[in-house]
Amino acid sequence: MSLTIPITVDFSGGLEMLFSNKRRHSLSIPALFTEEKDGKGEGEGEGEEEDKGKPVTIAFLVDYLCKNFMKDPRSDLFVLDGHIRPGILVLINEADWELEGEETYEIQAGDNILFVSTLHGG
């Protein structure tokens, strides 16, 4: 298996000013990522099987993208309690992201995830 999956993130509706202006991102992200528990960190965990770790979510590329990508301070536009802020449409290679499981579905080589705001000011 790979240890990177080549993906595209694409922001429109103003999320692409959070994200340096830029609305199409190319990424190649961890294939496989370790949940942090009891305060023990990555490769901390009980037995080798634990270590190898999980495919990558789409909570996991959201709390990726906040960490690596956004550049702005305001995050609260984008998530909201550690998850995508009402208002934001995802879609997974043009298809709703609650058809495809929401924020457990696990990404893909190729995957192309949209966020698209519907929160306008006024």
The other form holds:
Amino acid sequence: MSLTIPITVDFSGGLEMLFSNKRRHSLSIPALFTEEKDGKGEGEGEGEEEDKGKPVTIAFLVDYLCKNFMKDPRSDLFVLDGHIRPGILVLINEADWELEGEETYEIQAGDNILFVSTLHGG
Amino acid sequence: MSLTIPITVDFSGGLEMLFSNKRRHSLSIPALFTEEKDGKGEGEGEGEEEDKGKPVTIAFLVDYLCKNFMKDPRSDLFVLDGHIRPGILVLINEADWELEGEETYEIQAGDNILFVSTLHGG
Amino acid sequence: SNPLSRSLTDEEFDRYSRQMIVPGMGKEGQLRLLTSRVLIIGAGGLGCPAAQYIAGAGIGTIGIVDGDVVEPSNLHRQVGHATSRIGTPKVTSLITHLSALNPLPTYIPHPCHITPDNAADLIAPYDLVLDCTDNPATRYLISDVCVLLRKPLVSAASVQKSGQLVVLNCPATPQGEGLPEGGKYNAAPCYRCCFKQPPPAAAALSCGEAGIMGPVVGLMGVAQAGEAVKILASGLHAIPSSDGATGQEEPGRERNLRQPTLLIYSYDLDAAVGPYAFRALKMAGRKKSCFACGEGSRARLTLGGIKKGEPDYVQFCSAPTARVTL
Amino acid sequence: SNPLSRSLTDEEFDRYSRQMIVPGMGKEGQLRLLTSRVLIIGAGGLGCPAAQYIAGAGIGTIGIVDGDVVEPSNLHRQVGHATSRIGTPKVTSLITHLSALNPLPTYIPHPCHITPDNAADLIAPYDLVLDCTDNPATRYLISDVCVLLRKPLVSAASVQKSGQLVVLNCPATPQGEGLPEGGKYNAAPCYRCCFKQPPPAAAALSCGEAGIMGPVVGLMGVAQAGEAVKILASGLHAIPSSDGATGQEEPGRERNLRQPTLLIYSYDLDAAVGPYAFRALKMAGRKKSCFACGEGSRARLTLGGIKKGEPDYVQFCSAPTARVTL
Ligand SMILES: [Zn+2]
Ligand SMILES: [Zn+2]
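If the structure you just shared is the form predicted alone, then what does the corresponding form predicted in complex with the partner chain look like?
Now the complete complex, all chains and molecules, led by this one.
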């Protein structure tokens, strides 16, 4: 059993249509990433983490969402060249991800990550 | 030094005018009430609490707000006969206090208590 | 024939195409709107913007109740009226504006105040009610009649820099049924479930006395229209029946209507829109103790009783402040 | 003489009294509105409701920019137009409606599209701009010119069942100044600070292609008017000066405008208003890296350059989707 952390991922501004038309997803994501070996149980020391993988980041989450939850073939409406496409804001706990380190932000248990497509109609 | 708990108290629908025209108040309120003797430091056993007082409730908070923060002589717009006046909703962490036990709810550290005057204009 | 299976006219298609292509609406949603009947009580600061979007969306029959005439002090916020119509009944003034916007709906003027005597007759022919009125007594009356006639009620209110909105009685379970059991709420609340008692008369501020910012009441009115449109287009007001005849899956992705959300809007003149401008508050469902829809309510609240003056709404809402501490 | 010390006429008093008695407004707030000039760019789904409340509140001079004519498919949401005015310019149609609501403001029709060539001339005479337009290229153009001319910008957008609103460039610090230091934001962001790059053309949905629910865009438009009214009535756009001449205390009880809130509205057809219908998102302030207002921006963005076609807004917003994975 791998160590996982619970988070909520929200989609808004039309992006929810790419993810089963569901605006809020409560997920358990891996706590660490890189090679997917056997995980460790809870309560182990932190010193060993470097060997086992790195804390998950927004960049990892985006990839993980595409692989596991994208129900729509138009993945280019969410990701382009491995990054969130232009015109999508990422909010970490209701704050612009630029305030938190953007793609490199290390996700914490309980975080809320919101992806909003910016709108231009009127 | 008495044991206190941090809470936020919000006023809305015009009630903020009775409280320095400030919508959000971040307060430290006593953790226990009745006779105000010396409090205890943090980390003491719970077994002794019964002797020192009872956990603070919404009823206590209302009285505490009136005594310490009401800057307006029209206290009857907030309290009548010792209770919140008719026409004010109390929300505990964004939920109707009826879902939480009304006046007897025991306030927890970090709680948000919102008092809203119901509106009738249009 | 089923009114939901007819074709749209070219004129309807031209006018409504932009909302019909929205995911979830479609031709079916549009036909539901076209066959719906909505009563807007109050043609003031809430009723004007609400009516514009109710009419624009193509609700088939739109009734408007108001006994007042247009006054100059209305016009900063009551955007369905006009300077040239000052002194004319608000109902006809607003219908003039709505007819110019969309001539297709049937508009029914009710140029009178709603009273215990006429309330049931006014409300009965409609599918859904918008409470856009301006005083507590009328709000309790409207809610009680909506409980008795089983009409969903979209209620909003606004004074000075604050607004509130809640969808009540939706779906409209019969009076006294669906009471909570074991902490579970089985029916949607009425106005009295949420707002058990009116404020003392001295604390019930009207827009005339206390003032009102136009965009605040306007926003609440538009939001009311938004809730009405989604209820009618998606059939959220349909009561699931055990035989499946009227049955629809119980809706409510985020929040069950049996425990609705009270939306509150706080407008600060001294700060831009911020994190607490809009708050969504979880209300309880139908209450056992509710005078209008709770245990034993059938014995104490009836249409006949209301007509005869029971309960007395004016008295209920005129309790003076018990003591003045000035 | 000081325009803020004059008396109100009886007509003004009759019309505006209900908002003047709101705490925080007063005669001073009303006189500020009466002497303000607002430019509404776009007379569509956002511009119509915004203009109704801007006009109702008594803003002194109201300019409206739009190059289109009224079409039947506009009328479910563009509530300032009328069926009888189909085929006429939106700008004159909307001003017809606004003049009937409130004849006191000066209305200035600009029956044209905003372009790099005319944008500065259109915007320069006004105190504040509402972006009620419908495409990314125009939004970047408007923001850039507002940065260069130092105008606060209330920007909103809406498609299908979603809406967004943010107050930008308020107060309007000169280009390249007030850049962040040590994690502290010293100036308000512009549109490019918040929305660095447009979406690929294929992802930028317009209301015509993707549809729009009337109450959604209506609510955003009214909210825009609300933000504009509070900025102008309270002087939130005034830049505090060290000599104290124009100085006002920096406002912002809940959220400093230097790091504004992006309001997002999500309208679900299959659920009543719930806890996530409105969300308030914390944006960053002015960015060092911003093309328009950041470090070195004076060298790359000028009014003269824009007129000559630099930057090329259409090209900037027409990047195709890099790959299509269908
Ligand atoms: Zn009830
Ligand atoms: Zn910028």
